[in-house]
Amino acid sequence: MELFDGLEHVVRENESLAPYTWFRLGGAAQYFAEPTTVDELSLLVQRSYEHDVPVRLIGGGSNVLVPDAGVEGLVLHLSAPAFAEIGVTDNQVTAGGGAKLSHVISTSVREGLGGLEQMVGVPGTVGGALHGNAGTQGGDIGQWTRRARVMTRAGEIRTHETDSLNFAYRRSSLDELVILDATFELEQGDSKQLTKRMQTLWIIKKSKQPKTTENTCAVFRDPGGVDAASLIEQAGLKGTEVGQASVSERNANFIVAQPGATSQSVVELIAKIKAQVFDRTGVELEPTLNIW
C-alpha cells in the first residue's frame, strides 16, 4: 500500500461497505479510511488526487447503494470525534460534517434554539444534509446555514459565507468532497416547547415510515408539490419486487432490501418503478439515492 505510505494505521483494504449503509448491500471498497484528524484527511485526499485515485465519502449510509462489484480508489467514513464536534455561541451552532444531525438537532432543541427541530427524523450526518439541503415539508437546512468550511478533492480547505451559498430543493451549492463544519443560525425558545415539538414531529414522521428493524431507504424525490410514496402507490407498485428486493407496503418511496437481495435486484426495481409511474401518471420520479 504504497500510495498511503505513514497512513497505514487508518487505510484499510478490500473493506465490506456494506455495514455502512442502510440497505447491508454492496462489495468492498478498494481502499476504506477513517482518519483521525483533518490533517490525516487532507493527506489522504491529496495523495489520492495526486495519483488520480478516485475518493467517495460515506457519512450515515442512509442514501447510498454501493453495487454488488464493489468501488475502485478510496472510501473515506469521518467518524472519528475531530469530525463531529458540536459547539453553541449564542443562537448559533456550529456542527462537524461527521456529525449525526439528530445530535445537533437534539444539542438545539436542548439549548432552546429553534428551527432544526422541524428536521428530526430525518437520518444521516451534517454533510450528507447539506450536500442535498436535506428537508421536510416544514423546511430545509440551508434555510439555517451562514456558513460551510469544505475540502476540495485537491486537499484544500475552503470557506464559502451566507453569500456564496445556495439552496434549492434537494440541492446545494456545497459540491466539494468533505463539508468539515457548518455553522447555522437558529432562533431563540423555549427548551420545553421545543421538545414537545420535536417529540410530536418524531412520532408522525416514524408512523409513516417502515420498521427500524427493516434494511430499507428511501429512494425518490417528491415532485413538485406531490409526494413520491403517493405516485408510486396510485400506480400499484405497493408490495412490488426484483428478486429480494420490494417496494414497502408501509411506505412506497422505501424500498426494502429482503434476506437475499442483491444491489442490482434494487437498481432493477428503481428502473420499473420509475416507468410505471411514468406510464400510468405521465410524472418522471427523480432518484435521491445516491447510486454509486
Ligand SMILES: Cc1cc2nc3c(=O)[nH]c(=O)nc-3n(C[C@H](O)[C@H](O)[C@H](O)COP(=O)(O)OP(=O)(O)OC[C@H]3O[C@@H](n4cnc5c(N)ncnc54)[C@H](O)[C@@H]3O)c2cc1C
The other form holds:
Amino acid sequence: MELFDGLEHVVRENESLAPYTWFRLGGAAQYFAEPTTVDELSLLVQRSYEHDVPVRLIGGGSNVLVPDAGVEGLVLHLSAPAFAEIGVTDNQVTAGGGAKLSHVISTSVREGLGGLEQMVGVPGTVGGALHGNAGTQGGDIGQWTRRARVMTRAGEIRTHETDSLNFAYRRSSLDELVILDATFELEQGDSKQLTKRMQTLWIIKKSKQPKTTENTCAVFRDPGGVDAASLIEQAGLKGTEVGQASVSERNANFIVAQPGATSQSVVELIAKIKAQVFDRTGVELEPTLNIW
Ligand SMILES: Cc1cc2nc3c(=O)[nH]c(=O)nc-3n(C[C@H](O)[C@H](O)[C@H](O)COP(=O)(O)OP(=O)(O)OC[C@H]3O[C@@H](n4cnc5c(N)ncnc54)[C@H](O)[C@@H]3O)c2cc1C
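One more: the block was the form predicted on its own; return the form predicted in complex with the named molecule.
Time for the whole complex; same chain goes first.
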C-alpha cells in the first residue's frame, strides 16, 4: 500500500461499508481509514490529494446510500476518541465531528444548556448533522452553531466563525471535506426541565419513524414547507416495494431495506416515488439522502 506508507495501522483495503450504514447495504470501499489523531487524518487527506484519490467521509451512516458495487478511493471514519471529545465552557459546548449527536444533546441537557434537545432522536454524528443542517420542526443544528473547524481536500485546517457560516433548511455552507469540530452557543436553562422536555420530544419522535430494529433511512426534503411523507402517502405509495426495499408503513418518507434488499432496489424505489408523486401532485421531490 505505497500510497499510505506508514499509515497501514489505520488503513484497510476492501472494507465492506454496509455495517457502517443504517440501511446495512452497499459494497466495499477500496480503502477505509480510521485515523486516531488529526495529524494522521491530515496525512491521509494530503496523500490522497497528491495522488488524485477520491475521499469521502462517513459519519453515523444514517443519511448515506452506498452503491452495491462499492466506491473507489478512500472512505474516512472518525471513530477514534480524538474526534469525539465534548467540552463545556459557560453556555458553549464544543464537540468533535465524530461525536454522536445524542451524546452532545445529553451532555448539554445535563449541564442545563437548552436548544439542542429539540434534535433528540436524530441519529448520527455532529459532522453529519452539520453537513446537512439536520433538524426537526423545533429547529436545526445551524441555529446554535457559532464556530466550526474544518479540513479542506488539500489537508489544510480552517475555522469558520458565525459570519462565514450559512445554514438553510437541510443545507449548510460547510462543504469542506472534514468537519473536525464545532462550537454551539446554547441557552441557560434548568437541567431537570430540559430532561423532561427531551424525554417528551423523544417519545413523539420515536412514534413518527420506523422501528429502531429496521434498516432504514429518511429519503426526501420536505418541499416548501409541505411534509414529504404526506405527499408520498397521498400518492398511495405507503408499503410500495421494489425488490426487498419498501416504503415504510409508519412514515412514508422512510425506505426500509428488508433482508435481501440491494442498494439498486432502493435507487429504483426512490425513482418510482419521485415519478408517482410528481404525476399525482405536481411536486418534484428532492432527496436529502446522500447517494454515493
Ligand atoms: C431513523 C432516522 C431518523 C432521522 N431523523 C432525522 C430528523 O429528524 N432530522 C434530520 O435532519 N435528519 C434525520 N435523519 C437523517 C440523518 O440522521 C441526519 O441527516 C444525520 O444528521 C446524518 O448524520 P450521520 O453522521 O449519520 O451522517 P452520514 O449519513 O454518515 O453522512 C451524511 C453526509 O454527511 C457527511 N459527513 C458525515 N460526517 C462528516 C464530517 N465529520 N465532516 C464532513 N462531512 C461529514 C457525509 O460525507 C455525507 O455526505 C434521520 C435518519 C434516520 C435513519
